[in-house]
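Listed next as structure tokens is one chain, alone, in the form predicted on its own.
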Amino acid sequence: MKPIIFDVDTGIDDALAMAYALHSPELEVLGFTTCFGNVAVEDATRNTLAVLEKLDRHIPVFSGASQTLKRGEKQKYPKHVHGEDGLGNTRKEVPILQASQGKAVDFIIDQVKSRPNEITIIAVGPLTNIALAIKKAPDVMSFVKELIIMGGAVKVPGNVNPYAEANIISDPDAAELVLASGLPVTLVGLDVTMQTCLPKAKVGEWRATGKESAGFFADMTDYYMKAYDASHPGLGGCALHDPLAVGVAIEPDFVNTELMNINVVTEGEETGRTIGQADSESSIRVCTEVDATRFVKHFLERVI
């Protein structure tokens, strides 16, 4: 098993991401730290024990960053794509279970530390706690085996804006900091996961079920699906952003990679842009094509 740190901000496909996740058993989910993104810190710790508590799993979460790494709290979050409550208005209950104690960044910290080079850290929003993290213990944080990041777009538009993926804009200063830290990097950004999609024929099976957790995980979807259909139409369905990180640490041949150094615009028009050059001895992946039939084939045998 690959042990892993899945740091999140838990949305509507970071909850499937999850459960894709913990029903793979080829993973061994240490814990869950949240940050801002998809919604506030607050919201994304409450979705991740809702989803957890839906899944009837009892895995260690940490609340970690409120607010970016330079620039202050952000101010506006995706309502229209994850709804007021970041799981597509389905979270209709205060979750029972509860945060651990301690921060997300002493979190990352200290499991790294106790299994140096076997941690693989799944970072699926700003990467605020990676950076953090690095900041406060560069020498330990040297230690982490990968970090496999959703974000970014290098040679095709973004999704906020024609040049920004919406995790790397919401912190570019933390994104510029992890990706020039030197830590092995599989960037699995929209360049793959826009070549992903769910198609809507596969919620209605879900719901199909009568499982309870499967009709949770198809309402939120259905929520999603219904911003896809405005953005992207045509599409029929939503594309699988979150859930091919989690994929690429199960099969890593799902996706295609090229060696890149990556620079962040941190300023200007293009702020939130990822520049990559070609650079054979960089530590970063950046996935280029993926086998999308076989990838969402996996991923459905094992969600529900």
Given for the second form:
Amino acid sequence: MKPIIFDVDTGIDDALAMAYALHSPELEVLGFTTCFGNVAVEDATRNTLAVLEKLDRHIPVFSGASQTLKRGEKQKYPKHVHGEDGLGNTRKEVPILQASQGKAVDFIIDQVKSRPNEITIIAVGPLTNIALAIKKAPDVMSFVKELIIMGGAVKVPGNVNPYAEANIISDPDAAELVLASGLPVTLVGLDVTMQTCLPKAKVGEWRATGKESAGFFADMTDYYMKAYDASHPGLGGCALHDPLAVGVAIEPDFVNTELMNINVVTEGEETGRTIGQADSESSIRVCTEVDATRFVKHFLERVI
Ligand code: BDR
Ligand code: CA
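Mind sharing the form predicted in complex with beta-D-ribofuranose? What's above is the form predicted on its own.
So here's everything in the complex, that chain up top.
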């Protein structure tokens, strides 16, 4: 089993990625850390707890960054994609489960310190918590085994504007710091996630199982599908961004990668752009191809 720290900004596709990870015997999720991004950090924490409650899993959740590393400007959250609550307006009750005491950044550092060269971090929101951990304990963080990031758009256009992907543009300074840190990164960006598609019909199949948790995921995914219908008419479903980062942790063969250095643009019109340059010495593996059919099948076998 791979020991995992899962950094989320839960979010509908984050919620699906959580279920996929928690149903995967290859992964041992030690804890979740939350970040602002799709919603404010308080909501990301609440949503993470709500998903765990639906799945009947008691795994520690540590609240993390509420704002960017440097800029501190007021955040705008993509309610048209993830809903008012971040879960497609499905979160009816306040979860009974509570977040753990302590900060996300300290949880990350403590875990890596106690298990050097063992821990994989999967990060599927803005990279603020990871950047804070690297700033606070660079020596400890050099013992992260692998950092799998859902973020960036290296050879393809962005999804927020023609240049930038949402997780990177939400905190470009954090992304720049993390991608320049020399940590062993696998970058699962729009280059590959936009090739994955969850077909609309699957949501009806989930609901038809009659399982409460399946209904919960079906309702939120319907909301996400509507956003995709508006932004990508004709796709017939939605992309599985965050779940693919989990898929790569389970089965690295789902993707092909190229070694590149990545520069993050932090100023001007192209802020958030991830510019890749081939470098056989780089510690960053950029996913450039995906076996989407095999991955989507694997995801569907496990998520519900
Ligand atoms: C990423 O942005 C968020 O909206 C999703 O949860 C995903 O992590 C896709 O660009
Ligand atoms: Ca996310």
